[in-house]
Structure formats: structure tokens, C-alpha cells
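Starting off, we have a lone chain in the form predicted on its own, written out as C-alpha cells.
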Amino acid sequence: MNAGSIEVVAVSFDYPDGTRALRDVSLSIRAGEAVALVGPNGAGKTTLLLLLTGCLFPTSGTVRVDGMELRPDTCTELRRRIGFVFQDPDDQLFMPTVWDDVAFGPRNLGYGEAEVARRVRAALDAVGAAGLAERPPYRLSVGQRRAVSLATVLAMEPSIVVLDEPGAGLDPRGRRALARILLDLSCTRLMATHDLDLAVATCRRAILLDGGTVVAEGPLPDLFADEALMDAHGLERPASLRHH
């Protein structure tokens, strides 16, 4: 199976209080795809992302990344292949400088400083943040912090990047800048978002999750054009598609 593939088979997940967040979810993402995960609040989007990245484990069912099944004994290897960009960049940035934050992951894997420096420069270049290397993260704008948090993941050179609400808090200029960055990435991308215009700009396919189940999936313009479907699940057709 090609590097960058995701397969979820009949996955359910219950939180310790008994809340069932996911119910018999099955989906497949091919290597190199850019997919939007959409749905109302409480649909289970973030829970699904946490399962894919090994932060949680299914109550039942199977998750495979690059053909490897997620289990406690494989999660360390899988986390090298899949990078998670958190909804709040402040959950990801904690070092004195941007350079140190982006270098943290490669250093933790035991790479030498020459390789760490190569990865940091490449990651910062990829998100247009090369000039921020010596800045403290708390001095950055929201858009800059989002770019740097993505760079911390790219420095690990994952085959898959998973993003939780990457457009939250961004102004229109910041969303356009983020869209350009995401479009330039060659790795597989799965983005959970309420910003359907950002999804239109960066993804080819969408998966609609509601009540912890997959209720629809398909080419993004077709799915978003179904007004009855969108309305039934608390979503509005994105502005960028309303003229079609």
C-alpha cells in the first residue's frame, strides 16, 4: 500500500463516561489525496482525528495507516508517518523560539544537528516562515502561529498531515495564505473544518460526519451542492459555490 494511505473499518469509540462518539465508521483515503472532514459540532470529527493519530484507540473496529494496523505496539511507528496539527497552535508551540519548536520533533527522534537544521529550514520554507526562526512564538500573529505549528509537523516529514480546524481565528488574508500552503503540500491531507470555503479551496473530496457516523462522501462540489443534505446536517453551502 502506498505511503500516505488511511483505512478505517467499522470503527466505534466510546468515551469512559459511556458517550459513543463514533459508530461503525468506515472510510478510505488514498495516498496523496486532500480530503475535508465536515459536519456539525459534536459530530465526532476531532475524535476521529485523535484515533487516526494514535492518541485514542478504537473501542471496536480497525484503523490502518500505510497498511499498518493501529495498536499500542505500533502507535510509535505510526506517529512517525502521520502528523497532527492541533486546533489551537498554542497547544503545539512551547519552546523559546520558532526554530526550537520546529526542531523539537526531529531532535526527539535522535537526528544529528545537521539533519535537524535541514528539516527545520525545509519546513519553515514550506510555510513561508523562514524569517520567523528566531522569533518567540508568543510574539507571532494567529496566522503566523498556525503556519509555524504546521512547520513543526512537516519537519517530521510525515506521509500524512491531519489538521483540526486550521482556519479557526484567521482573517481572509490569513485563510488565503493557509490555502496556498496546503495546496503546495504533496503529502496526504485530511482536514476537519467548519470553514467550507477553505475546504473548497484546498480539497477535492469531502466526508460528512454527523452523530458519529459517515452520512455522505464524494467529490466536494457535488456533496456541497446538495442543499437538502447540507441543511439536514446543519451546514450551509459555501459562498464560493453559490453562484454555480
Ligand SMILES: Nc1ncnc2c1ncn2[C@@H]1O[C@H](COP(=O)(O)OP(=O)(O)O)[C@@H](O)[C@H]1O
Second form
Amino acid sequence: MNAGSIEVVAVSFDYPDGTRALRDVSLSIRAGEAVALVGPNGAGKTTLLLLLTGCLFPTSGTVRVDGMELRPDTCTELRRRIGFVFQDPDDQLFMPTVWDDVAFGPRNLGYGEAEVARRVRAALDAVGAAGLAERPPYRLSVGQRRAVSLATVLAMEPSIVVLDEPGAGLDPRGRRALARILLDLSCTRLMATHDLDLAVATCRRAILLDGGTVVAEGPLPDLFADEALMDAHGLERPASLRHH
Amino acid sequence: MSQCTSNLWSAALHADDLARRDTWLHRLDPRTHVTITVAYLLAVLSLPLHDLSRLILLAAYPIWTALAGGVPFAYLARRVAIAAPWIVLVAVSWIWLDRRPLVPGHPWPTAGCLAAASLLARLALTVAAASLLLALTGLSGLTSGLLGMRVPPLCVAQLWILHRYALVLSDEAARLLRARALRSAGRRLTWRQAGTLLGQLCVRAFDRAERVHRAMEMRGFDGHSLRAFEICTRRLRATDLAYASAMILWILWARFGDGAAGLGRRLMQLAP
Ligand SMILES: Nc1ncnc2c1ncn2[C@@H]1O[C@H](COP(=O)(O)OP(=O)(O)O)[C@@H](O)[C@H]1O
Ligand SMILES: [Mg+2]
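With the form predicted on its own already on screen, would you show the form predicted in complex with the named molecule?
Below: every chain and molecule of the assembly, starting with the one above.
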């Protein structure tokens, strides 16, 4: 299993209104790794994820997925390997039932109904939402909707899953449940979050982004123990690391 | 906040909830409902503008269907109200343009009034019929039915995306109005505020639509194929054929027969 690597080389990105959201960002993520992308609001996390999934393209620099450069002409092919879980589940869920929503992707990929059903069942099982199949998504709690959003992506069996603020709006129990789901996945995971506890619980490495550049990177939980670094970038040390 | 969003959703998606009901009408094939609805819309829209009596007779269809399908009249009324402003505009201009007296010697009501009333009634009936179709089949039933009837997938996809965007728009509008209401301390909405809100609505709905489209694209939706939707390939049952023929015969009778004239005569007899 070596599909699922990401390489970002000297990427800068300007929004059409001139806002420079990323400047000279380089990073690499190995297949199967779980990495947290942390940083304060406005650091450029969402922008970076949109670049990794081919929703936006860099102003300069290159993004490579499995060694292949992500460009408008290759993004259709590469997108099959990358799943993006949006920050707001309401952007992601739109079919009348959870089952249909999770089946949406596999059906678009052209699989037969038997394979679609297998994938839907596996994805719903993986996020513990098997009992919700017949429910309409807009009637679920935030936690359930987030789990189903993740299932819609897992049903495509991507080699990389990218999540934007997966812990937002969840209560502590919901966050623990989510952490367990994320830990059990074997694909490459990259999640943008300012919830450092969730990062520590699910990832072995973190990349700290601020003002559109990578300011630090290192193994977890050690990186977050650096109080001066955390303070300098407006982050709070996770509760699990506060001893005194 | 999430509670509030999910309420908005449920209000917007009311039709899909209704489509989940289990009445004998709901159990009919979506294609049956599509066929009847198309016949009905043709009948209503092809009526001469001044033929109010046939229009009144044709109103029996939505009433009957709503009763049999357990669709609340409030749902239909809301849908009609959403579409109303545009037609009211046209209707008012009609009254303005056509001021010939209807009965010689009396300046009021004018021919324009009759035409305007007829236009409004038509609007109510067509919107009600289309909403009933959605309430009986649901959006996925409707798409699968249309695809089963060999409607080009591109057209069906357009319809589907249009519906999705309409939901996004109404959802965004409800959020904005609620956010304003919570901080307005009970003051009335001014024209100026309404203008600002409308501008905001456009920008936000556009942003949101873009995110939704992105999410669909990320999951392999290319806007052309509708592989994600089941295509109705079941064979039509005898009950479908029977109900469709009965309804279409009735619609033909109401549109072309003299039922309306008979109704009119009886009404005249009742009048002193
Ligand atoms: N559509 C946009 N147009 C212009 N600027 C934007 C847009 N989206 C985000 N930005 C700006 O880009 C920067 C990074 O934003 P974002 O990637 O959303 O940060 P984060 O996800 O870390 O909070 C911010 O300064 C933000 O204001
Ligand atoms: Mg963000």
C-alpha cells in the first residue's frame, strides 16, 4: 500500500481579490500517515486543503499526489483518490436519505448496485451510522451528520482523506467518537483543525501554519508542549498536556 | 444553531417528507403521476384566457389529489404564495392595459380584470399540480420516473440542480432573515435594509452553491450523467394504467366537454 502520498513544493496562492492566502508552502505526507494541519483562524488551512483536492490551483509552485502533478487536466483522475470532508456537513449532504447520499459517489463512479450496496454498508459501518441509512440527512444531529459526511467520502474508497475542522460543533463525546473513527482508518489522513486535543488523539505529526506559511512541524504530542511556540501563534496547549 | 439549520432544511424539503407517506396514490409509479400532471398542465395552459368556468372545474384535480394523497393544503398554499409575486405583476399590468368594459354600459369590471383573475387562477393551479407531483413522487422518484420515460438525462440533471439551488437560496434567505430578526429589537424591515439583505443573499447563495457544486463534483458528479439516480425500469402495473386513463379521460372531459357549461347553467338556476 503506497498510494496516498502528497507533496507540496513552494506553493503560493492568491485569491482573485488579491489576498495572499499561502506563501511558499512546502510539505510532504507519506502514504498512510495521519497529519494534523493546525493554526489560528485565517492561517490558510482551508485554502491549502482546497489546493490539495484540486478545487483551486496554485498561483505558483506544484502539488503532487502519488507523484503526479495536480493540474486542471489531471484533477479528475486524481480526485478519485482524494476524499474531501467539508467543514459544513450541510454543504456535503443533499440526497433525500443517508443511504442515497452515501451511494451518490460510488454510483457516479459507475459501479453496479451490488458493489454500491457493499460500499455503502462498509462506509456506514466504519462511522457507526449503519442504523441511520433510511433517515433524511437534514434530520440528524451535528455529530451524526458529520459521521455521514465522512461515510460519503469513505464509500469512494479514497487513498487520501482530507478533513476541514472535523471537530467543529461536536461535544466531547462526539469528538471522542470521531477520534476513534479516524484512528481506525488506514488511508492517508490530513485534517485541518484548531482543536489540538483532537489532533493529539488522532495524529502522529502536526504542521503548524500561520499567516500563510509553515512555521513549525514535528511529531505529536511534543510539538504542542512548546509553550512559547503555541502562544506565539494564538493556540492553546491541549488539556491533555497541561500537568500543572 | 444546528437545530435552527435543520429546521430550515426540513421546511425547505417538505415535499420529500410528504413523498415518504404511504397512500395508494404514493404507491403508484412516478411515471403515472408525471403523465397525468403533464396532461393537466397542458389542459390548464391551453384554455382560452376568458374561460373561467372550465378553469373552476379543473380545480377539482388538485383538490382531489391533495385529499387522496394526504397532502396538506397549507403546503400547496405556501408554494403558490412563493410563485405569486411575479404573476401578480403581470396580472396587474393586464388590468391596466385592457380596460374595456365586460358588460356594456358598466365601466367595472373590465375585461382586464377577468383576464387577470384567470391568470392568477391558472398560476395557482399549475403550481399546485407541480407541487403535488413532487409531494407524491419525491425528487428522486421524479428523476427516476423522468429518466424512465426517456427524458434526456441532461434535462433531468438541470431540473435536479435547479431544485437543489432553490433549496440553497431559500435556506440562505431564512438564515439571513433570522439573523436580522434576532438583532432588530422588533423594528420593521426598511426598504434600505431589504436591499442590503437581498445583496447579501445573492453573494451568500452564490458562495454556498459553489461549495455544494464542489462537493458534488468531488464525488464524481459531472453534470451530464445521472448514474447516481435510479432509473425506473419496473413495468407499469394495471392499477397505474387504470388510474392514468381515468384521470386523463376526466381531464379531457373537463377541458373540452360541456361539463363546465352544465355547471354554469346549474349555477345560473341557483341564482335568483
Ligand atoms: N474566497 C476568498 N476570497 C478572498 N480571500 C479569501 C477567500 N477565502 C479565504 N480568504 C482569505 O485567505 C486567508 C486564509 O483563509 P482560510 O484558508 O479560510 O483560513 P483558515 O481555514 O485557516 O481559517 C484569510 O486571510 C482569508 O481572509
Ligand atoms: Mg478554515
